[in-house]
Structure formats: structure tokens, C-alpha cells
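Take a look at this single chain, the form predicted alone, given in C-alpha cells.
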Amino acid sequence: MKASRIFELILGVVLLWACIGLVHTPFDPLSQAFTAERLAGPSTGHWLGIDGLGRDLYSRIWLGSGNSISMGLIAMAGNLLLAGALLLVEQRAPGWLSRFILSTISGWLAIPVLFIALILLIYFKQGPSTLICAVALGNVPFAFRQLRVLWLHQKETLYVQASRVLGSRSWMLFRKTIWPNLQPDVVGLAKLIFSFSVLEISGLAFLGLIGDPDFSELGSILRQNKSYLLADPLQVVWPGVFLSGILLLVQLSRSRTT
């Protein structure tokens, strides 16, 4: 089995436990239990320790680990459509729309994520669905680059050019003879796009523009446990390590298909 493969099988796994971690987590992650044993340390009944409010660490972490991925997720989706249906108005549209949609997305690329974050919430509550919408718009121009990359790779190969002499069309041509080629990059290129979105959204979620500062997220988390570095460095470490541990396998797990 090659090694990628077994890195996706952990990476399932992750995923797996992080989604269960959305409906039960073995303690209360909001609950301030356990104040007598403030920063205490791993034990058997806390397996991470307890938090400078008196929570269980695991629980808020498993908790957070959900939150962050499925917002991950969220944004992942809401880029690679937002993406896919620009490219398909530029290479449908006349010239000079197509032109202006080039010059905009290259434009595009020069404005932060966090800048994008900072508008909508002149406009819109502070709190997660924000900054998913911020990361997604915020990635956008690197995805259409990528997919027009990718897509114009696809036209001109040999094996698009004869099922077009051999009478395939518009649908048929792209479910028969396109996406089975374009589909592995697609996906290397989704998931590359997630660990952008997760990193990001704990970015913005660490500078407090999540609003909520109790919202069990890794970054969120981060943050809330900045000042106990000095007294206790694991109540930093643990959200630390969980976070990259997502996007290192996220990133092992891209090597097979791209």
C-alpha cells in the first residue's frame, strides 16, 4: 500500500473523529466544572488537562477540530464553485468580458483575506459564517487560476481533440473524456484549497473576528489560551499541534494525486 494512500486512510479517520466531535465530546466544552483543578495537567479523567476556566482541554479541542474543518469545508466548497462558475462565464463570454474577468481576478489576488474579512464585517455579525465567506471569496482568484490552468491543459490534449473529430459534445465530452483526466488535480487542488481555508479561518478566528470568544475552535482556542503560555505552555501547544497535525496530513495525503 503505497504511503499516501495509508496517510488518507488516517486523514478519513481524523475527519471521522473530528465530525463526531460536533454532537458529543466526553465533557461539556462550555461547561466550568472543573475550576478547582484550573491548569491541571493530563490525567486520566482529563487526557489533555484542564483549562485556565476549569473545561476540559480535550473536549474543547475535539470540539474545535470539528468546527475548524467542517468550516474549512465550507469554504472549500463555496471557493471551488465560486471559482468553477467564473471560468465558465470567461470561456463562454465574448472577448472583452472575458478580458475584464482576467484583469479582476488579477487584481483580485492582491487583496488579503484579512482585508475581505475586515469588510463584511462592517456589513455583517461577527461570527463563523463570516469568516467562511471571507476565506472563500479570498481564495477565489488563486482557484480560477489554477482550474484555467488546468482546464486549458485538458482541451488541448490529443484525447479531447479525437473524441471531438469522433463526434462528442459540450456534456458528453466533458463526463466521458474530460473530468476522468481532470478529476485527480481537481481534488489534489480541493484539498490544497481546504488546508488554505482551515489555516485561515483559525488566522482570523486568533485575532478575535470570530466574535464569540467562547466558540470552540483551534484558533479560537489559541487565543483564549495565549495568556497561560508562561504557566501552563500546553494549553498553547495542544490546540497548536492538532491544527497542524490536520493540515500535515491533508498535505501527506495530497502526494498520489498530484
The other form holds:
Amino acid sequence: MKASRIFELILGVVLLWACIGLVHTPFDPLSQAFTAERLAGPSTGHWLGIDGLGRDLYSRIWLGSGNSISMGLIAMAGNLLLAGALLLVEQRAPGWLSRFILSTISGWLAIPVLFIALILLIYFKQGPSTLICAVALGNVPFAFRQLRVLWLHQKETLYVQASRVLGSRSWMLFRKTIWPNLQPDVVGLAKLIFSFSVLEISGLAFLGLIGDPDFSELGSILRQNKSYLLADPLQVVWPGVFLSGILLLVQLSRSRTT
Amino acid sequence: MGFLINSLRKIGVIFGVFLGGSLVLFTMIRLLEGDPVSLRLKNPDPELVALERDRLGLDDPLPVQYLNYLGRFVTGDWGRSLITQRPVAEDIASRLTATLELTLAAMALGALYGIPVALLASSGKSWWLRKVSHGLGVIGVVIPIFWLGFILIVTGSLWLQVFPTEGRFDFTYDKPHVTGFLLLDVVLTGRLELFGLVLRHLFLPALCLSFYPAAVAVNVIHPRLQGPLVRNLAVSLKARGLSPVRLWGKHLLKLTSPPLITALGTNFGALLGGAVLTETVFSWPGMGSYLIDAILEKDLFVIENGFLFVIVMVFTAVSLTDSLAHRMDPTLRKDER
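Go ahead and give the structure of the form predicted in complex with the partner chain, now that the form predicted alone is out.
What follows is the entire complex, opening with the chain shown before.
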């Protein structure tokens, strides 16, 4: 078995673990039930200890991982759909329009996701959905360019041309001939976009742009715990360990597939 | 001739970005439901609000407002913050230098170890250097920069107790004011005893942010020095008796510099985004917190002028680095005509 397959399996288990966190955690992540033991270290009852507001840190991180991952997945799906749709338009459109799309994309690429989020937040309310939209939009130029390279490469290959000569047309040509060859690269790209999205969403949440400061997301947990950095550094270390661990698994499962 | 046309085209692009960016910002703010002026006043007296809106020109027809906005931006009359009543241009000047000092230091530091690691990994047979270089290349998609900042604070400030945890300067001393770049200012005012202090404040944030340009350097240099053509070039230069340092540090580095400069320029915006996160971790008084507060408080003139300025600055940086790469690599100049 290849190493990346093993990491893919571990990643699957971690994703399952995070999904469970969305519906069940050992303690209520929001109830301040343990104010008497504030900043208590790890124990058998509370694996990662108690945070500065008297909440079970492990429960918060468990739910936070679930939220971070699901927000990242939604942003990734939205991003790939947008980029794919834009590519379809660009490929079918008349010359001037496709040139316009290409130059807009190359300009858009220079604007960091953070600024796109901030500009959206001028008008839209702070909250998870705005951040997801901002991240999905912000990564469109990157995804578009990658998809376009993959697409142009596939379109010119001999087997696609052969298939076309044999009379295969549009959807069936795509479904039977192009997609099976495109799929591994698109999956690799999707994993990369997922990593970007999770990192950017938690970064924006860390800046306090998610609205509700108690929202359990790894970035916003880090933000809340940073005031205890000097008293109990582990409060800040743990959320990052989970975030980096998830992203490292994504990276390891990706590295040999493409 | 090609150079002139290319420059004109680039200026045209920046002008287009200026128009597009200003239009988006202007529309976004005008679409807002709450009135920024009455949001500011604690007890909004309708008469007072009307007077203030009239003074700020917010009751003019929209096209007139938009043209006024463009005119004021170009002439540098950026108004006052609705919240603090401080002039926006002055605030941005002082905060921008803080951010630029941080990003430039990070770029220099990142190049200082990123380029040698990439070159050594490409040249040598040592597998662990290749691992280090690979790790440096993916660090940006695995480790969140804000968490890295806290880890650096925990190790550098809490354990080693060498570096301060936050800020740019120790306010028990008198802060020198010349250019706004503190490192330069202490040299210019001759107060070299403060140099170490400023450097200690700068080091951790710059190190934290430097992983970004270092990753760009590794990802650009390493794959470009892998091909068989480069191998042959390396062998033939070696046969001429060039030392490895001269061979890799001069000839082969020169080969990869134009794409490296272009990549660093294109990523300047992303570096600024990373700087915003780093600034928040280290309480660095830069553009990040200024712009975020402006968004959260709907501070009209800060949003209009601050964001437009940052966007124009990013595109100017991209164009300038692109031109520099074209100067250095004549083969790129072919598509200018």
C-alpha cells in the first residue's frame, strides 16, 4: 500500500471524528460549567484542561475542528464550482470576452483573500457565511488558472482527438474520455484549495471577523485564548496543533497522488 | 520603443485598477443601510447629522460625490476619520511605514535563508537538505502563520526571554521621528544604542512572516534547477574550474532571479495579508488593525482612501517587479512587442 493511501485513510478517520464533533462533544462547548477550575491543566476528565472562561477545551476544539473542516469544504466546493463555471464561459465565449476574463483573473490574483473578505464585510454582516463566500471568491483566480492548464493539456492529447474523430461529442466525450484522466489532478487541486480555505477562514476568524466571539472555530478559539498566552501557553498551542495536524494530513495524502 | 509601450500599458492597467477599485469601494459604502455619520454620534440629532452630512458632501448627487472622491484621493486630501477625527493621510503614513518595515524585513530575512537552502538542496546530494527545502516549500499550507507567531513568542519571549512579546518600540525611550522606518531612524539620528532594541522588537515578527517569501523562493528556484539542461550547464561550468560557490551563487542564481522577482512581486499582496495576521499576533501598530477597525466601525474616509491606496500599491508593486524581471531577462522582452 502506498504511503499516501495510508494518510488518506487516517485523514478519513479524522474527518469522521470532526463530523461527530458537530453533533456530540463530551461537555457543552459553550457552557461555563467549570469556572472554579479556570486554566486547570489536562486531567482524566478534561483531556486538554479548562479554558480561561471555565469551558472544557477539548470539547471546544472538537466542535471547532468540525466547524473549520465543514466551512473549508463548503468554501472549496463553492470555489471549484465558480472556477469551473468561469472556465466553461471562457472556453465557449467569443475572443474579446475570454480575453477580458483572463486579464481580470490575472489582476484578481494579486489581491489577497484577506482584502476581499474585508471589502465584502463593508456591506455584508460578519459571520461564517460571509467568510466562506470571501474565501471561495478569493481563491477563484488560483483554481481557475490551475483548472485551465489541466483542461488545455487534456484537450490536446491524442486520445481525446481520437475519440472526437470517432464521433464522440461534448458531454459523453467529457464524461468518458476527459474526466477519468482529469480526475486525479482535480482531486489533488481540491485538496490544496481545501487547505487554503481552512487556513484563510481560521485566519479571518482569528482577526475577529467571524462575528460571534464564542463561535467554536479553531481560529476564533485561538483568538479567545490568546489573552492567556503568558499564563498558560498550552491554551494557544492546542488549537494550532489540531489545525496544523489536519492540514498536514491533507498535504501528506496529496503529495504522491499528483 | 517596446519598453515605452510596455510601461504605458502598465500605467493603463494601474489606472484601470484605480477606477475599478474606487467604484467597488464607493458602491459598497453607499449601499450600506446605516448612515456612517449618525452611527458615529451617540445621540444623533437630525439637524446636527444633516449639517455634518452637508459639510462632508454626502448629500450631493452620487456621480458628483464619486468624482469628488477621486479628485480628493489624487490630491492627497483624504479627510478625517469619523471616529477619531485624526487626518486619514497622516495615520496611514505612520502605519504604512510600520507595515512596510515589517514586510521588507521579512522579505530580506526570507531571502537570506530561503535562497541558500534552495540552492544547496538543488546542488548537493544530501537528502536532508532536500527535505528541509521541501518542508519550507509547504510550510505555508500546513502551519497557520498566526499560530506560528504565538509559538515564536512562547519560545523567544517566555523561554529564552530575549525578545519582547509585542510592539515596535519601548516607550520608556524617546522615539526618533524622521522617516517612520525605525531601523533607519535610529541610524539617521545617531542613536545607535537603540538599534539593538528596535532590532529585537522586529526580529520575531519578521521571522514569522519570512517563511512566506522563503517558501516562494524555494518553490521557484528548486524546480527550475532540476532539468537536464541545467545539469549540463553546471557540469560544463564546473569543468571550467568555477568554485561551487561561484557556480551556484552567481551563475545559476542569476538564471532563476527573474522568475523569482516576478513571483515575489505577484505575492506581495499575499505577503501584506500575512502581515495583517502577524501584526495582530505581535500587536504591531501597522495597517492591519487600522483597516480592520475601519471596516468594523464603518469609518467612511478610512475605508475609501485606505483600501484604494493599498490596492493601487499592490498593483504598482506587481508592475514594478515585472518590469525589473524584464530588464534582467532579455528573453522575456520578446512578448513586449
